[in-house]
Amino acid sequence: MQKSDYLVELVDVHKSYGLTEVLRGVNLAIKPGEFVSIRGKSGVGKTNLFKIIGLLETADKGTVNIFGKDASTLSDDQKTELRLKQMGLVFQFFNLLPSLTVLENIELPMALNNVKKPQRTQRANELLEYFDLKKLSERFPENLSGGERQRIAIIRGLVNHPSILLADEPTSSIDDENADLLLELLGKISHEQKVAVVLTSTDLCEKLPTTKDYLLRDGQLHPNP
């Protein structure tokens, strides 16, 4: 595979805040349709790479390269473009609008990628049909378990068509049921729409649906035993 096939390669990235140096040359690459998890123990920088790869955050010294573009050459509504077009961001607490249903909580990037409102309707109940959600649908957040709550937060990040998943602790805030039924749906969106997954935990142990594991030790990923 060409390098600029990838749709993430980052080389010897390095990030610091003050004087603590969280990352310290991660070295990176994600194909298409991988399923990809970073483990590590709290603070050890994942949500930091989470960011970066994310064009959250920019990395102080190394390349950083999303969809064959250099990330230090992108304007902040570049950043901001790719992130709502080509990527999908599910963080650690849902971020799910209280104001808003189910539906128009997964509506809402559609909107601001201005997609017309029979559109985002149509893709929103696809895709919680497809998932078997449907029943959700008109319920508000505040309504739902935090394992629905989350998954809900994953199909949002896919209304877009995205290139890419990137999801930060999403089996943090839920029970083991949730978190094996949110853990097959990621493996489901990898293998059957061939978006690539990443996903970071805490747990440094627990088997994962994973076609590649790393554990971010030190300020630098290792492939995981």
Ligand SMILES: Nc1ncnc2c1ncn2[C@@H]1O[C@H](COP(=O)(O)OP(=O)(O)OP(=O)(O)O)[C@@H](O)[C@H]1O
Contents of the next structure:
Amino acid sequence: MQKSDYLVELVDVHKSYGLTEVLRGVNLAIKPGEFVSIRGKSGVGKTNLFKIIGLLETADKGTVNIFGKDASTLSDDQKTELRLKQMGLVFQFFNLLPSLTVLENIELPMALNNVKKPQRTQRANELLEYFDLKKLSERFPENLSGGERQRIAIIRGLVNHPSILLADEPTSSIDDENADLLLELLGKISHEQKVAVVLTSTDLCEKLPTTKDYLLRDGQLHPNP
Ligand SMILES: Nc1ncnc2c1ncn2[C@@H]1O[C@H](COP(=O)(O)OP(=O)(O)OP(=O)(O)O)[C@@H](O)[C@H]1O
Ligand SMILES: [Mg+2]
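Switching forms now, from the form predicted alone to the form predicted together with the ligand, please provide the structure.
Expanding to the full complex; the earlier chain stays at the top.
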């Protein structure tokens, strides 16, 4: 595989906050359509790593290639464009906008991407139907369960046809049954929609349907058998 065929390629990435060296030589390569987990205890740097992949933070040292482009050469506008058009980012403390319905929430990233209203509604409805969540479309976030909110936030991450979806601890605040539904949704996104999916988890033993598993420990990624 050519180097530029990787969606994400991190080589010897370091990141410190003050005297705390959070990432100490992270290497990671993600190919299209892969389903990857990054596990690690609280505070080891999982969200930080996502922010670097999501071009929201810069590495202190090392190489960050995103979609074949060296992150250190990208302007803020180019980063914003890549994030909006090629990535779905679902952060740990995501927030669906409370004043918008599920359908409107899902349409929002398309509005930012200048997609016209009829196409926005069509795409949002298609996704809701595909993932069997159409019944939620007119509800407001406060009337959804935590698990449903997580699934809607993930679907929202897909609207602009990203090639990679990053889901930070998607199963952490929901019960086992909802966690299973969510993992099933992420698996479908990876296998059927051919989107690379990376999720994080603090549960080091949880059975995951991923195809590659890593453990983030002591600032480095290790294969997790
Ligand atoms: N902007 C920041 N300024 C200072 N320290 C930070 C900053 N962001 C993260 N950190 C520190 O970096 C370390 C890693 O944080 P990070 O949020 O990546 O951990 P995590 O693995 O996602 O943890 P959790 O599972 O609890 O979400 C922590 O010690 C955190 O306090
Ligand atoms: Mg985190």
